[in-house]
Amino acid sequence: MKIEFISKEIYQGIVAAPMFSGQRHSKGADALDKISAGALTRALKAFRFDGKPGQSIDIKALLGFDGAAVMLVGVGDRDAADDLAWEEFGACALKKVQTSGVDTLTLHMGGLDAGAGARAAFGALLAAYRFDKYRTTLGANKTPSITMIRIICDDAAAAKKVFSPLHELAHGVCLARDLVSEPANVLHPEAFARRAQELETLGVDVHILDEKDMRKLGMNALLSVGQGSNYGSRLAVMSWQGGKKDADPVVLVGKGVCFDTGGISLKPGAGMWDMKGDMGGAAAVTGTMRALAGRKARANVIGIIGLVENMPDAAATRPGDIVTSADGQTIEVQNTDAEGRLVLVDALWYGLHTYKPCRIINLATLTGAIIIALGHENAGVFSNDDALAKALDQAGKASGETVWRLPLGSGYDKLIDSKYADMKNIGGRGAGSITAAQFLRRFVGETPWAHIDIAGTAWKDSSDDPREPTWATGYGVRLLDRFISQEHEGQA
């Protein structure tokens, strides 16, 4: 998709202009109304359109207009329009015309600041994402036609400058979406590790640990999950050193279960195909590293992803088996479908032991219980550090990838005590997301840590957010990028 910022009023293809609540015109809408001899004003009187976010009307064949059509898209209250409102504007406009047959969408952002134009372009890019890689019979009327997004703005150079890091962020989000969307016969652990290595072209240092390497380190919790698979487990470590040399890094850890059958504790067959997405945490970490490297982030960040496939096999872990994690704690595996936490604890240990981070954050599609608690609107956050939890909440609100903090405590912790080992990997029916987080808490010591359960946000069957496709959302990339920006680069 080509993005172009211009200061001249060149009308080509479909032109979209923002409208505010109460039918308050933008400068772009006024310009289009003028060249059409008041056609927009007349149309607004005929339609039930009041400028609310997501509303739109199409007006065709305007007098004096050479483009294919004009579209007015609601933004809401002009004084309250923020970055997210402008992203939604651009996304709504793109979604409306993506398969129209027209190749150019022009967004008229005249009279607005450079940030509004940049954010509108960013939203349109996110909305343009599709995963049609394996579609061979898609009809022409269902194939995207828009290849150019042109933004008319007062200061094109300034808007282009603001857009540059957002463009890299969009690449990161789309990479995460691609990874979650790939079928497991294509994106198995070994293949995922190779995809991570592709970030070396952007200056990311990537190191891959195979099963032999991890066995030497005692990472038996992680290895126990993948021992029933024909594919070897991997730990991919991505390092971006854009900050001061002596600054302790932030470590991001992602659960990468490339396919989760549940192992011997086999999942029901219905819906199991969605378990190709159980590596959404690893996808988010990889996409974040892509975004940070692309925009040359001024921070030191390590991304670690534990890559496994959980399969039932003669060699698979059995319920009741006891394994020893890399830090020496023993775990009774009562349910092999509670496998993500086993992957994470060894990956967390590696990050803590190797890099001595100032903060460590893990993301995982960890529990179905988080969907019962929060639905698909927020990810769940658990943390041993109030400042870190608050920073993630702020980053979530600013990025549009919101989180909600849930509690930890000794009462929950005792639910994972085991009669035969230091702990068991499940805590019973109640508080399932909390006991999973409590399990992870036992492995991080006093380092500021946060666990983000993204089981309800990493993929969705449907979404009201025009920036998101059906299925893989790429959740976590915008959140983490914003967190790194505001907390470790000193940027707003």
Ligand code: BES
Contents of the next structure:
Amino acid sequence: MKIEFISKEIYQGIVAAPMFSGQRHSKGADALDKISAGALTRALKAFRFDGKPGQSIDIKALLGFDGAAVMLVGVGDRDAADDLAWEEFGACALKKVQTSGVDTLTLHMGGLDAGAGARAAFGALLAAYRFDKYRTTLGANKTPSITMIRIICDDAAAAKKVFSPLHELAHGVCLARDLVSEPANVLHPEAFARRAQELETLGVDVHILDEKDMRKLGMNALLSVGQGSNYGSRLAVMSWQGGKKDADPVVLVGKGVCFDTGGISLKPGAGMWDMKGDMGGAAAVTGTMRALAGRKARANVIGIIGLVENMPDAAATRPGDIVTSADGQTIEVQNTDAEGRLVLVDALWYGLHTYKPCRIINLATLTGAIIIALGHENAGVFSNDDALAKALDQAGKASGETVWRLPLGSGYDKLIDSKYADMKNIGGRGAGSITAAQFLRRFVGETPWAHIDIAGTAWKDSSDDPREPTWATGYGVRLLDRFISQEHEGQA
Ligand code: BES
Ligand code: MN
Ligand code: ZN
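Other form of same protein, the form predicted together with the ligand, not the form predicted on its own:
The next block holds the full complex; its first chain is the one shown before.
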């Protein structure tokens, strides 16, 4: 997709402008009304349109200029129009015209600040994402036609500057979506590690540990999950050192179960195909590293992803097996389908022990129970540190990738005590997301830590949000990027 910011009023392709509620026109809306000889004003009278987000009105192919159509898109209350409202505006406009046959979408952002133009472009870019690489027969009318987004702004140079880091962020989000969407016969642990390695071209230092390396370190919890797979397990460590040399890094850890059959505790067949996305945490961490490196973030951030495939096999872990994790604690594996926590604790150990981070955050599609609790609207967050939980909440609200905090406590912790080992990997029937978090809590000590359960947000069968056009959402990249800039780069 080509993106261009211009200060001249060049009308090409489909030209969209914002409308606010209460029939308040933007400068662009007035301009479009003029070039359509008042047709928009007449249309506004005739049709139900009150400038609400998601609403639009358009007039096609009657215009005495180069363009094919003019369109007004609602933004809602003018005074409340924030970054997210402008993203939604751009996303709605793009979604409406993506397969129209026209190649250019022009957004008229005259009279608005540079941030509005940049955010609209960002939203349009997120909305334009597709994962069609395996379709050989996509009908002509379903094939995207828009190849250029042009934004008319009062100060094009300023808008371009604001957009530049957002462009990198969009690349990170789309990378995460690509990774989640890829089927597991293509994106197995070894292939994922190679994809992580590609970030080296952006200045990320990438180090891959194979099974031999991990065995030496005693990472038997992680290894026990992958031992039934034909693919080797991997730990990919991505390091971005954009901050002060002596500043302790933030460590991000992702669950990268490239496919989760459940193992010997086999999952039911229906819907199992979604488990190609069980590496959504690892995808979010990789996408975030892509975004941070692309925009040269002034922070030290380490991304660690545990890459495994959970398969039933003669060599697979059995229910009742006991494994010793890298930090020495023993785990009775009662259910091989509660594998994510086994991967995470060794990856967390590696991050804590190697980097002494100031904060450590893990993301994982960890429990089906989080979908029962929170649906697909919020990810669940668990933390041993109120300031960290609050910072994530703020970053969530600002980025649009929201989180909701759930409790930890000794009463829940007891539920994972085992008769034969230090702990078992499942609790009882209740509080499934919390007992999973308690399990991780046993491995992080006093380092400020947060666990984000993204099982309900990493993918969605359908989303009302025009910024989420496909099953894979890329959830976590915008949240973490915002968290880093807000907390660890000394800027808002
Ligand atoms: N990957 C799943 C969790 C999941 C379920 C993610 C549905 C997305 C959608 C995880 O490994 C799992 O199987 N968890 C079990 C835990 C249980 C055995 C304690 C679950 O949620 O059922
Ligand atoms: Mn599982
Ligand atoms: Zn899983």
